[in-house]
Structures are given as C-alpha cells and as structure tokens.
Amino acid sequence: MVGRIEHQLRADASRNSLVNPELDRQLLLDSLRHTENSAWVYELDDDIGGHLYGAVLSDRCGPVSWTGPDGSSFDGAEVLDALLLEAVREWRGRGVKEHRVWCLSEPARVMSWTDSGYSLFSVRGARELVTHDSRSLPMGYSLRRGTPDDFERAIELDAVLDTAQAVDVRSKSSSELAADQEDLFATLNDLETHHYVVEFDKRVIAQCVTFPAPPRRGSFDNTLYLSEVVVDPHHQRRGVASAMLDAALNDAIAKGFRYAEVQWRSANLGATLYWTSYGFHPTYVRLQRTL
C-alpha cells in the first residue's frame, strides 16, 4: 500500500510541479501500522488494485472521516466503489455522516468521485513565491498590522467572506457563530500569524491573515497559508486585494517561505477567477459525500 502511495504521489508530482512528491516513508509505515483506523486494500489474483483509507475525526456536526491524498488509490471506478462499499459500511457503523476526500485536482480522478455520489467543496491552490513590486493602494487607502482593537470589525468581515461563499450566516446557531469566532480570535492570537487591514476614511474595509502551513502530504516546506482575505463589498475592484497580497508574501519572502497555498469554496466563480489570476494554480480539490 506504502508503494502504490509513493507511486502516486510521484506521479501526480509529474503532472503538477506544484505537487511535493516526498513523503517519509517509514513514518508513513508506522503510521499506518499504529492508527486506530481502517485501511481496505482490493486485491485481485495476488495484486492490489487499490486501497482506502480514513481517519475518522469529530467535527461540530460529529464523526467525519477524511481520505487525504495518500488514503485512496483505485485502478478503475468498480475498484473505488468496491472499496467505498466496506469503508460506508464500517464508517456508518462508527457514526459517521459524512466523508471528505481531497485528490488531485484533475479531472478524470475527480470523475471517479463524483460518479460514487460525491460533490466538489472547496480547492487548494498554490503558487512559487518570487519577490515582485508591490502594488500601491489606491489614493486614501493605507495598510497596516492589525491589533486587538481590530477583532470586532474582523468577525464582520468574516461574514462577508462567507456570504462570498454563500454560505448563509443567518442559519448558523448561536454555538456555531460562538465557534467562528473562537476559533478566529486564536488564530490571530497566534504568534506565528499575520494580520494585515487595509483601511479607508479610519475604517477598516480589507483584511488578510497568513501563518505558516502545517505539515500536510502533497505541500512543500516553507509554504505560507493565506487566509481570512476579503474586502469590503463597496470597495473591491480598486485593487485593494492585491495590493494587500502583494505586500503579505513579500514580507513572507523575506522570512523564508517558498511557496503560498490558499483554499476557496468551488462554488465562488469570483474567487476561482481571483485566485487563478493571482496566480495560484489548484493542485488538490475537498469532494464529500454525505453517508
């Protein structure tokens, strides 16, 4: 299973450069050897023709399980749904309801999950940093280091980020809206984060948090994670964004980092064409199916 893994990964490397192709591979024995979790293998005469793999991990609307690049392999679309059929029928047993997968952003693999019922969620895009002028703010806009004080109009600009990504905030409970900003307020909190606001008329109208990306299969090292971008509606289109961008990864640059990885909601067309013409590429997309 380790070396259908490596295969792959070293194959996906090949068709997106953006792609790591190194992996551990003890560590990723060991890992396998001691998880808590599954595995499924399809062997037909002697050969495995694919596996699968998921760690089921609580989420706030309970048990998930996620496949990352690494859990599945599949020599053809009967091999998936053979390997779908045991893993659906363990993972319901366990609770769970639903299943995230993340795989290569190319079409024919992503096919093969949406013909098994999955639906496309989210992408992970990346880029090479290469140091470039900075952009300059429009007249009277002025960018800064966010503080304390800023976290209130962060959490408004949060839900403008999410209405971008239809997400409706007005059906979030109330333990769910008090978990957003939780879990806001300690990533800004966070000494490794950045929080850049731009602001206009001593209002700020744009922001952008980045941090150092953990550790995650398919990613290179020294990759910085972009997140939290959004401007005002009343001020987008005046190149407020990538003035903001531009001086966020060349502070990064600076600091050592290679490469920048940003995820979008595959439904929000405004931020595919954003990103793309940013220059991010997709190099792995978040499929899910609910069980």
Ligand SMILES: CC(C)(COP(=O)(O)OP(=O)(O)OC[C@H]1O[C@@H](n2cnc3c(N)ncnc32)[C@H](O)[C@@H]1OP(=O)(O)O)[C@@H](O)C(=O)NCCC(=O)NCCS
Second form
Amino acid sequence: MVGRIEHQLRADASRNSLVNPELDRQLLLDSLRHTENSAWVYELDDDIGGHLYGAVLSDRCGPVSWTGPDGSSFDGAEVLDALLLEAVREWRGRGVKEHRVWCLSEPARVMSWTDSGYSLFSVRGARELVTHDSRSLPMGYSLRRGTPDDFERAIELDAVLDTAQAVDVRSKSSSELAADQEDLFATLNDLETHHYVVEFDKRVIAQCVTFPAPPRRGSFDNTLYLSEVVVDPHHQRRGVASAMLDAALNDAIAKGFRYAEVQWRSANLGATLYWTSYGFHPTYVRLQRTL
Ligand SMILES: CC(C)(COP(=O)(O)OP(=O)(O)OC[C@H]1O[C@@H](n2cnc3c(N)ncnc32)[C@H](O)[C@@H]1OP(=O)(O)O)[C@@H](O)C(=O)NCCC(=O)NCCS
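Having seen the form predicted alone, could you give me the form predicted together with the ligand?
Now the complete complex, all chains and molecules, led by this one.
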C-alpha cells in the first residue's frame, strides 16, 4: 500500500507542481500498522490493484469517514467499486453517515468518484508566494489588524460568507450556530492567527484570517492558510479583497511562508472566479456521499 501511495503522490506532483510529493515512509507504515480503522486492498494476480482507507471521526452530523489524498488508489473503476462495496458495508455497520474524500483535481480521477455516486463539495487551491507590490485600497478604505472589538462584526461577515458558500444557515440549530461562533472566536484568539480588517466610514466592511496550515499530505511545509475572506456585498468588485490579500501575503512572505492555500465551496462561483483570478490553482477536490 505504501508503495502505491508513494507512486501515486509522485505521479500527482509531476502533473500538478503545487502538490508536494514528499512522504515519510516509516511514519506512514507505522500509522497504517497502528490505526484502529480498517484499510481494504484489492488483490489481483498476487499484486495489489487498489486500496481504500477511511478514518472514522465524529462530526456534528455524527460519525463520518474521511479518505485523504493517500487513502485511495485504484486501477480502474471496477476496483474502486469493489473496494467501496466492502468499506461502505463496514462503515454503515458503525453508524457512519457520510464518506468524504480528497482526490487530485483531475477530471478522470474526479469522474471515478462521481460515477460511484459522489458529489463535488469543495476545492483546495494553492499558490506559490512571491514578493510583489501590494495594490492599494480604493480611496476612503483603510486596512488594520483586527482586535477583540471586531469579533461581533466578524460574526456578521461570517454570515455573508455562509450565504455565498450556499450554507443553509436557517437549517442550523441554535447550538450549531453557537458552536460556529465558538470556532470563530477560538481561531481569532489563536496566537498564530492574523486577523485583517478593512474599514470604510469607520465600519469594518471586509476581513480575512491567516494562520500556518497544519501539515497535510500533498501540501508543502511553510504553507499559510487563508480563511474567512469576505467583503461586504456593497463593497465588492472594487479591489478591496485583492489589496487586503496582497498585504496579508506580503506579511506572510516576510515571515518565511512559501505557499498559500485556501478552500472554497464548488457551488460558490464568485469565489471560484476570484481565487483563480488571484493566481490560486486547484490541487485537490473534496467529494462526498451520504451512506
Ligand atoms: C470573493 C470576494 C472576497 C472578492 O472580493 P472583492 O473585493 O469583490 O474582489 P476584488 O474586487 O479584489 O476582485 C478582483 C477580481 O476577482 C474577480 N472576481 C471577484 N469577484 C468576482 C465575482 N463575483 N464574479 C466574477 N469575478 C470575480 C474579478 O476578476 C475581479 O476583478 P474585476 O472586478 O476587475 O473584474 C467577495 O466577492 C466576497 O466576499 N464574496 C463572498 C464571500 C466569499 O465567497 N468569500 C470567499 C470564500 S472562500
């Protein structure tokens, strides 16, 4: 399995330069040996024709199974179907509600999953960081770092983001909404987080949050993660987000970050167009299927 994962990661990195081919072989072997989750392999003439691994974790909707970029490989659609047949049977038995998969953003690979009933949920985009002149904000706008006094406005802007990402806020229970707010407060309070806000007429009309991305298969070290990037609808398409991000990314470069990553919902057309126009390229896509 480790051999297949190494081979696939190298092949993916040769097709997409924003995918990191590095892998700690011993660490992967040890984690596969000691995991409590099942891994399935498809045997073919004394060889392995595919593998599938899902980490079962609890989420707000109940237990879900996560398959990362190294969690699957398959020589053909029939191999994936055979692996899923076994895996889904076990996951359902454990009460798993949903299977979520990260797969290289490549049409053929994505189609293998969509043909098996999976739908596209979000895109992970990355770009290399190179020093560039920051574009200026339009007249009347100013940029500063956020403070605890901005938390309430941060929640309001987060709601704008949810709407753009087609998150059905009305279907969320009050405890889910409270949990979202707690998550946002925890992020903003984290010492490694930078919160940038843009003001117009003494009112915060845009924000973004940056923090070091956690180590992830396929991502490079020294990657900055961008989150909560949102501009009040009345102030969009004036270059506010671009000037704010130029400043945030130049700060990150000065601190030694070499890459930036962001995630957006595939249903969010504005974000898709914005991130690609800003120089981000899709690396992985997240697909999911209700079990
Ligand atoms: C995405 C968003 C942050 C962009 O902010 P913005 O200040 O309007 O962006 P800019 O004015 O700097 O846009 C720069 C370029 O991005 C592209 N772009 C931005 N928004 C776009 C949209 N809705 N449709 C098409 N292209 C868009 C355009 O090429 C634009 O240049 P142009 O206006 O000269 O054509 C803003 O639309 C927003 O807050 N959306 C809702 C929240 C959201 O989806 N955030 C991203 C979540 S991952």
